[in-house]
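Take a look at this single chain in structure tokens; it is the form predicted on its own.
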Amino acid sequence: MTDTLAFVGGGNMAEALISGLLRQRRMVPEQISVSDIQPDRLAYLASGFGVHTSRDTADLVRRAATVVLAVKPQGIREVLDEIRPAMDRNPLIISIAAGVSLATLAAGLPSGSRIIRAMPNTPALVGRGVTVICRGDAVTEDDVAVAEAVLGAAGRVWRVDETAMDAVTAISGSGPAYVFYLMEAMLDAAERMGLSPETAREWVLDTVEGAAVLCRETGRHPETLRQQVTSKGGTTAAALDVMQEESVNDHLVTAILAAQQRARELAEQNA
């Protein structure tokens, strides 16, 4: 990548992009630009990345080749209020704001505008995210490749359409914290039975973590591995009884399809 990109919004996942970017060495600091509205914020990132930050968002949006917006789903139309007079190059805007659909960011910004639409998750912070995205009318592929890039330094990228987002908002954008409830439930059981917090922490990251290893290495579904670790009156089948008896799954099914018609609730109060 050699263009410009300028961030608007310096939150966590603009720092966990930027620092992506720059580790897998697919842009250099003086090829990035920020914008925040938090002083502390831009002095952080510039001290530790050698990124050029500016409280001017119009003047980055202006110079840059490519733009991601970085801002809570709140803030969105004010941000596209800004930047709206500053795209006379007709910039590629990347929209990581949750909720905010592709017609209500066309909506805001000049016609013709080439945006992409994305939800990453939190395990970007760590450069283990997922990240998919849809794009807008103009966007060309060329367009999306440099999207691909630029999301990928945090993780993996997948094209869906529109359609699909608020499933994968239900699915990849909450889904970590339905994993971190799970590890909740296991290190309160742990302690209970006595481990020692610490102890039960390294247990539970090394079970979920060599668990989801297990199933993308074999690709055997979850429901094969379960049946492979459930021995006829053993301990994980005495685990497995009391969650069947509880509707567990039932629950948790459940529990996303609520989370899928709150993402449809929020894409229509931003619109």
Ligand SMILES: NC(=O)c1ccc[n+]([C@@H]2O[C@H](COP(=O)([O-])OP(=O)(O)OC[C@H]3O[C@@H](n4cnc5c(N)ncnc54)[C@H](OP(=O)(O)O)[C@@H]3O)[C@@H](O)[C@H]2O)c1
Contents of the next structure:
Amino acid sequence: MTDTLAFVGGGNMAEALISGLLRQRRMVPEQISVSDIQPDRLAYLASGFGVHTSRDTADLVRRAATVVLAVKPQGIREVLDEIRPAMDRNPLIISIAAGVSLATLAAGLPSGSRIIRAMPNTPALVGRGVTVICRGDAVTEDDVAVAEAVLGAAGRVWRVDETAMDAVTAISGSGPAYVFYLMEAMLDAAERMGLSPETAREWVLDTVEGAAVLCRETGRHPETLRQQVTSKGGTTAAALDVMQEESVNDHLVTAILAAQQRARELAEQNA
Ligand SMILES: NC(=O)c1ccc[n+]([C@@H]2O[C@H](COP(=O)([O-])OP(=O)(O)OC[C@H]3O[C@@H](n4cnc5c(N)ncnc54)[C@H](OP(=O)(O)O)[C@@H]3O)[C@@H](O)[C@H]2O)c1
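Could you present the same protein in the form predicted together with the named molecule, rather than the form predicted on its own shown above?
The complete assembly is shown below, putting the previous chain first.
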């Protein structure tokens, strides 16, 4: 797929991608290298996956065809400073740092650098992520295919224009937290009703997963499916009436728009 892939930052996201790439036999360990400032992380990744590890980021970047920047957004400037002098081979750069724009990345790298910005979400840790990517000017169609193959190891990959990235962050990036919030409420209610937490957890998990699969497989809008399970005067209607009275939907929409606004602010701070 690509001859050599280097990760700068060997944290949770890098591990999710490495594990998926090897499990799905998209790459072999000899093709993958990782640099991190935490010796423990490097030891863990080397012993767990057999990948090459080093604290010398510049050296890895010099030898890599593709480089994934997988450090926290606060650390991205330092990493750009480190890799800039090592970009002789002009490797494809894929940044997964949340809220760091293509312009910010390009400003820290030599002109003509091929840069893809990606926004994954946490289900990537179990191979069920949504990753949305946007491409810089110098990127080729082959580069996008490489990025899709690397990031696709942790779930599905979608292409968008960068202008959609703050909205993407609010929907799929932060989205798992909204679902967890609903699950927490269902578990709190289960406890109030005296159900065993362990059993309630299984029911909630199967219910959330089942509802998503039902929605996908029927191709129906969630509103249609909701109406189908809501008979007038019934139990579901009793719950939904309260949600309606409390304007839960409006509050959730307002909350998700706040996430988009925060993504904008963070992108400006990182510029
Ligand atoms: N986790 C998510 O759900 C998620 C979702 C979307 C996007 N992302 C993005 O993915 C990126 C990685 O997230 P993560 O959860 O994998 O982070 P993480 O677990 O903190 O991993 C980052 C690793 O990079 C190390 N590091 C810091 N500076 C470095 C440097 N200059 N050179 C080499 N390594 C360095 C960190 O060490 P220290 O701990 O010592 O700093 C840490 O071990 C972030 O930018 C995040 O915004 C994550």
